[in-house]
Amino acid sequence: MTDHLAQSAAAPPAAIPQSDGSLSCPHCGAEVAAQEAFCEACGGALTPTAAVPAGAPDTMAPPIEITRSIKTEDEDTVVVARPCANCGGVIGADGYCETCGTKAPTERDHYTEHPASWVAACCDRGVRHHRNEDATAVAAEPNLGSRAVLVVCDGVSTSLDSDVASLAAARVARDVLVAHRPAGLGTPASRLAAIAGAIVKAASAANAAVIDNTAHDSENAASCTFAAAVVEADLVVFGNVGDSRVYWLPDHGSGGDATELSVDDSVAQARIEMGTPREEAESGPQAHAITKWLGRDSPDFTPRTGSISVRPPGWVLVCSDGLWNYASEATELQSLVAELSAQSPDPLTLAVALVDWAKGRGGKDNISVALARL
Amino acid sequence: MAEFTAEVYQNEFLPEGGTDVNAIVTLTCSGAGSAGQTGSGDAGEIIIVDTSGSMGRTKLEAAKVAAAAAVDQIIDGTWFAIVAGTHQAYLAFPLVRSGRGMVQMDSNARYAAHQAISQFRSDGGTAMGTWLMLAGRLFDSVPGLAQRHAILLTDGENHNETPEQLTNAIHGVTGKFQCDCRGVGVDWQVAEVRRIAQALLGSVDIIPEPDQMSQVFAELMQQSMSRGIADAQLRVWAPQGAQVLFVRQVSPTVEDLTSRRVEINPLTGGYPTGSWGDESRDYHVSVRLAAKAIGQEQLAARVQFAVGDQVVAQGLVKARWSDDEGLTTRINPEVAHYTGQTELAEAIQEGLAAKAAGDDETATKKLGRAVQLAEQTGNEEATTRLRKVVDIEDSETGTVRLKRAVDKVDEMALDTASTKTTRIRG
């Protein structure tokens, strides 16, 4: 993945101009046009000189990132604009590359969301599944730390809906955290009490969108896990359903220990409140099996909430297994997170950073992560 | 209007370090419509009667009915002729020397066919490269003739040519027109006349009696009648750096078609498949890939089906790394079961083979191994035609002994529907 960052971070070469003032391609020498992305001939990347002619097709769109308003018809589209991330080449109508045969990946596969400068998720494939059935929806007010809304599920089972439900409930999860703002509230206490009950109305409303995405006569429902983190100035509220986490994660230095919030409902997290340490009890059989979950057969779906004040600077991450498999003590993605954004602090950057060391590490699982600074 | 689908059998899944990708793809096509009438050029055929001394008074006299019932069967407006054929070719229909040597059809012409029909004198030899050479000349005095058909009768050996000859004359033709072969009685050779069969994209087949001739050509001509679609081509694509190792037609008959590639571009390989009517036929390709990491997806081939120049459809092989032994261990049943037709073809030849060659060791185990793999594909009518030519001690095991009496016509009816395959049941 190194490889991929390197592509994007540097800068592709602008089309060559010629004696009879048209532009040519710097990597095969083909007619191009100014306001072209991509060569029509090689698919070689370009840098457009002019803007895209009104009316022109919108067919050099820059990559789709999926925040807010993206409509759900809109997934699995095949973006075919993009050359080939394996060799530069076309990518077919049909889907794959017309000189090496890789698969495009999808918007479902890959994709980003951005709100607002201190809040920024990843959300991808990783690198053994042949799906993305991991979703994350982040919401946040513009200015540094005052309002996000971060919200991650993973769809565990292997249903053929579990991609779609798992990104429905995500959505519908936020939806309701940021329409749901109680204001005016007396008490701190009743300020937090407020809050976690948005999160417990997000959970049963997403659990309602997951079995809405659920064919009826699906024999092996879809189901998802749910983790959500509200953040309010310094006040973090959190709710968990499965094994998808919330961790603080202070600056070191800073003073606060570094912390995972959300408990996880699982076999090896009822193991460890047996006595068994976590390391064996995560890698034993069955660890990953989770004893709650969202969707048409929970049982209860029923979040456990939690708050904490926290002191900034710091991280708050909330992320599905896909990345704490690699990292599971808070401690561990401290550092982590300190050695990925030690060359800037951008969300964003460390989001996508997150994701790439997974996938360095094996990338067994798909891969969320939804982060807000402050 | 015609349409087109192609379906796509396989196991994508690749075990780690997996490289090759086995897939059938089913072409179907439908509302063909009739031979050219569709539009898109005029058709043209042309009837090749061995009139050699050796076919004598009853099997010419079954060859003049049979050639007429042929004329009957093709559509007015088509371009037709019809060549005598002995150590010479001569052109026995139109009764021209110069210029166009094919007429359309139409009620007059169709009469003095059959007059010219009448005519034929069975007298000389047999040089099978000279009637088709006269043939692919007859086509291209036609400009523009868009389908092109012959039917070829023989009932001998090519004597009056070496292999040599014969092989310049195919090459000669191959791609100016398709060519239906058939045989008359027993002696003929069978591998002789599917060379040129294979070539010109025909089918080759075994009349055993005069009589059964006229009925077999009135339903050759008429199955070339019914195919609208003057000539479509499979094409391959292959990723950068991929191999493809080989595409053969595996239904209605087995044909290897590797050799035949012409390059459309670097990464696509055509195949012709000549003229096609309201059928499916089957394909199997297999492309060897570098293998990718567990959980990566590529394509291996579009296999497409060209009309002209127009991909008319297309079919996706893919291939996915897995780990999940369930999922990369799974044979799939199609390519299970061409695979096993394609040896049962081979046997069969091979096994004829040796046993013409007197090697009775050889032919036993090729046609026990032939027995067995009729048995497993379910392939029947080839289990009844090995009936005929070994006796089955267990079809299981594929043990079997030669009989010691084996009527010809039976050995070469087996030697010639060999390459036919079966469909895979439910």
The other form holds:
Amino acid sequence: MTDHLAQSAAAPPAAIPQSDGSLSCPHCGAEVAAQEAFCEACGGALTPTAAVPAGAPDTMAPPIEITRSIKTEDEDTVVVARPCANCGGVIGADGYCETCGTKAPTERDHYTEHPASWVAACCDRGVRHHRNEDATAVAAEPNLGSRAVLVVCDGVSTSLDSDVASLAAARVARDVLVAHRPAGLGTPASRLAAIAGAIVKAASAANAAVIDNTAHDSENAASCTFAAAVVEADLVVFGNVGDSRVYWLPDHGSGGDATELSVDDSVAQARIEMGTPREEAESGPQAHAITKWLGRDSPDFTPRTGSISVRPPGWVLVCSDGLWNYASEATELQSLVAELSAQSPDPLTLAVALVDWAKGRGGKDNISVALARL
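Given the form predicted together with the partner chain, corresponding form predicted alone:
No partner chains or extra molecules come along with it, only the chain itself.
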């Protein structure tokens, strides 16, 4: 990261034109807009080469409401301003460090959720993207292994609204699943059907939220993936649309198999089903093109659902492709989780460590991790 120190009398450099018509930051190479006076990636000062369009919206994201508890009426905690990640200095009202001048990430760029001791999530912009279009929303009862809801939505980057829409979708889906408690159902089969039906309703509500947060005149409608898991004791009911995933990762030696529970709606998955090896399918052309999504132009937003009775101890993991890009197989993630949680089994510590691990391998996409410890 390039420090942005006090400016000299000379004007800051202008963005550098690229062969494809885009502009890049002369300090760090990140893509920038012609009207920007600072690079969002490194905080470096720029001389704008175009005026800000009249009536342009304020791009500062609103504060993220961090946690929600199923048990209490106190739904959300207050976000506390963080010190500068570069030097520890105070972040000024303009969003830049008062000591070294580094641009601070917004709360939308990186946030964590920790509603109970056994459930947590971390959502991060990653290294290469200029904004965070992923979103998490989790909830949990306080007692270990009681009931939890984990939701991850990954916004598609072609729309200006996907970062807002994905967050709205994740929160709405969480709220639907929190409100749905299939108590008193007569048989295990009816209970499973009720929870799976709630996940379908949650996806529908999330789809409506995406549409409600898409500009009516937008040529590229906001869209996102959807992955959710409802944990009740040793039962996990899950559903997904797109290529965000749900995994069950038992502890080594506990007698269970690490399993990718969800099935992607993607070109890569179609190739896998035709016999292409996973590694080849997931690294080939259009591998991350999704065939189902939430949004105004979605042909089908009905999630695939399923359930599993697990044998604890282990982890339920819901994540975006920003994580599984670097460890797709369930056994790979199982080993990674075992390694990173060896020092601390705390879910929040592990969620942040998984995000940092993905960033350390390039962080080419936004990264979302939601965990429940059973």
